[in-house]
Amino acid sequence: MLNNKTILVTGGTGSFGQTFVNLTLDRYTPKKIIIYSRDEMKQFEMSKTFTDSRIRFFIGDVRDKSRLKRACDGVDYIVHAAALKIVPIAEYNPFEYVKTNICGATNIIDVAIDRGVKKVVALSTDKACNPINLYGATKLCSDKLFIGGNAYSGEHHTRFAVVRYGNVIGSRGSVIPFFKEQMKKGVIPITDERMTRFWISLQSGVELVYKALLKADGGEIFVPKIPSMRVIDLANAIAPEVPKKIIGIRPGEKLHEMMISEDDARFTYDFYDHYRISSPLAGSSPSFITSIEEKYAEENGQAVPSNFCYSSDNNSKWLSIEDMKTLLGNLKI
């Protein structure tokens, strides 16, 4: 799929870019891999770490479109996983968020369309689904973008899609290095001891990606099958012996996450690992879901009941106490 083939991931000196270079290198034999991001002191750490031939440093910002337009060039598979992420933050700076998730996502798609590029995927979280705080919202609508960027691509055939997870075990912006930061205070802050949340290992993540490369057609919503975990046991899985103080939920949190709402179970099929919701664009006409129930039956896939939701608290995989201290020691977290 990726062999012989030049790839431009944005945000990619993160954990999610580093970890998808990894993974890339070491089952495709790629011609290409642009790292494009705007830190230059993390691509020169990064670029220590690798130093295959076949990684190139691109300094730029997503908000940036003629950049963007230099980067592109020659680019077959585009994985865009800049974004501006914080909660709280983003709720004192609506509007940088607003230019990096939105407006960078629209130039994504502008130059992805104007270079020819084969394929788009696009990361997105749990919070863009019914978000209730600003950075879900910009997520929400970077999601609804680059659905639409299909039908706008017209004769160029750029394809586009999107995966949708939640909190990245190993990540630089998980909760687990806070936990054990405040392992050093002396105590651990919880908001809500009912609070849960899905949980997705870095790995896991690039191969929903490459999932998405392969097998989407375009407007596709990718949603992996994860186990939950209450966060008051993810910090008794950390540190047990560290008391625990009761906050409450700050501003723009959830008690628990979706990645499906139930609104949009009538577009949503069940796979063995994953879950895949498909563009409302192409309407809801019964040739359209015949179509589509046809085309995924090939793959096994089913639709799921009209009242489905996939929620955090819902779910059917949950992580024990156990599972989480296995899962910390075999990535060394």
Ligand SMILES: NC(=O)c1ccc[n+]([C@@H]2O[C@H](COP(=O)([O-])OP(=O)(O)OC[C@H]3O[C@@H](n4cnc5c(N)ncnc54)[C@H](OP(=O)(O)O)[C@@H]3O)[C@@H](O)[C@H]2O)c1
The other form holds:
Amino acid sequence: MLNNKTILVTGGTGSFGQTFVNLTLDRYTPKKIIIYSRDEMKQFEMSKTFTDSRIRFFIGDVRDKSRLKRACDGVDYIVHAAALKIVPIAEYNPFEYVKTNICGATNIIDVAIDRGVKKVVALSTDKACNPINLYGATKLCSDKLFIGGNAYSGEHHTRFAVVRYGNVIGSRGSVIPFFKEQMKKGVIPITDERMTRFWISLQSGVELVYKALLKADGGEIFVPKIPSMRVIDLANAIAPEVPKKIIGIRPGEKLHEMMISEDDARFTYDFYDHYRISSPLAGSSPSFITSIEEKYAEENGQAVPSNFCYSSDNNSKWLSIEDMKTLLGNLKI
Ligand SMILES: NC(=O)c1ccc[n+]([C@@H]2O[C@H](COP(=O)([O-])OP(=O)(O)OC[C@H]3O[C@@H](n4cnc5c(N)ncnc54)[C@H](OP(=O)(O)O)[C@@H]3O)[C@@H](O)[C@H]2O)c1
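With the form predicted on its own done, generate the form predicted together with this ligand in the same format.
All chains and molecules follow, beginning with the one already shown.
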């Protein structure tokens, strides 16, 4: 699928981007991978270890459409991972998040269509499902833009899809390095004993993007089937002997995260290892629904029940403290 293709990765110096580049060079023989991001120092550091001659580094901001247009010359696929993503910082700098996460998405869509890019896969987050904070709201808006982008594409045939997941273990700014830091201070703060989150590895996030690149017809949101964990269990897996202090849930935080709400159930299909929310824009007439059901049935995809909802507290898969200890042992953090 990616052999002999040129792929542009926005946010290519980030946790996801670096994993994507490594795995893609391992598994495929791409023509070129273009890293597109702002900070020269991150690119400089990355270029020391990522020395494959097919990697190109482009300094650029997703807010800057003309720069994006230059970078997308000859590009077959875009993986859009650039984002501002820290929940409390978003609350105090909302305009900046709108510019990067929403205006940046619009630029990607326009440029992809004008440059004849074949497919774009944008990374979303569980926080975009029924959002209660600005970060989640900007990502929901971005998801909607990418889904709507398929209608903008017209004769150009560029297809846009979204992948949505939560809590990438080992990514920059994730809870594990935070707990490890707090551990040294002798106490680990826990917001609420009941809090649950999904758990996904960087590699599984990349696998989901491959799936979307391969399978998306345009307008779908791909959601992986991943386990849940209790946050307090994670703290106990990292540092069982360190006392935990309950500090209360913070503004913009949910007790449990959700990836598919009941309102999306009627567009959602259950595949072996993931769910696919088909685009509500594609149609909801009985004949359209029948045709999509027939198409998905070829891949053994089944419509979910009308009261279906996928959240971190109603998951059928859970990680125990022992499971997490094993998984943490394999991580380089
Ligand atoms: N990490 C998670 O737990 C998680 C969970 C669900 C979804 N996601 C989503 O996954 C994606 C990747 O996350 P990540 O963990 O890899 O984040 P990350 O490590 O913070 O990387 C973000 C990347 O985006 C670039 N970037 C930021 N603003 C930019 C702009 N205006 N123009 C161009 N590049 C920009 C950054 O480089 P510069 O600063 O140099 O520009 C960096 O390369 C994001 O869309 C995020 O919302 C992450």
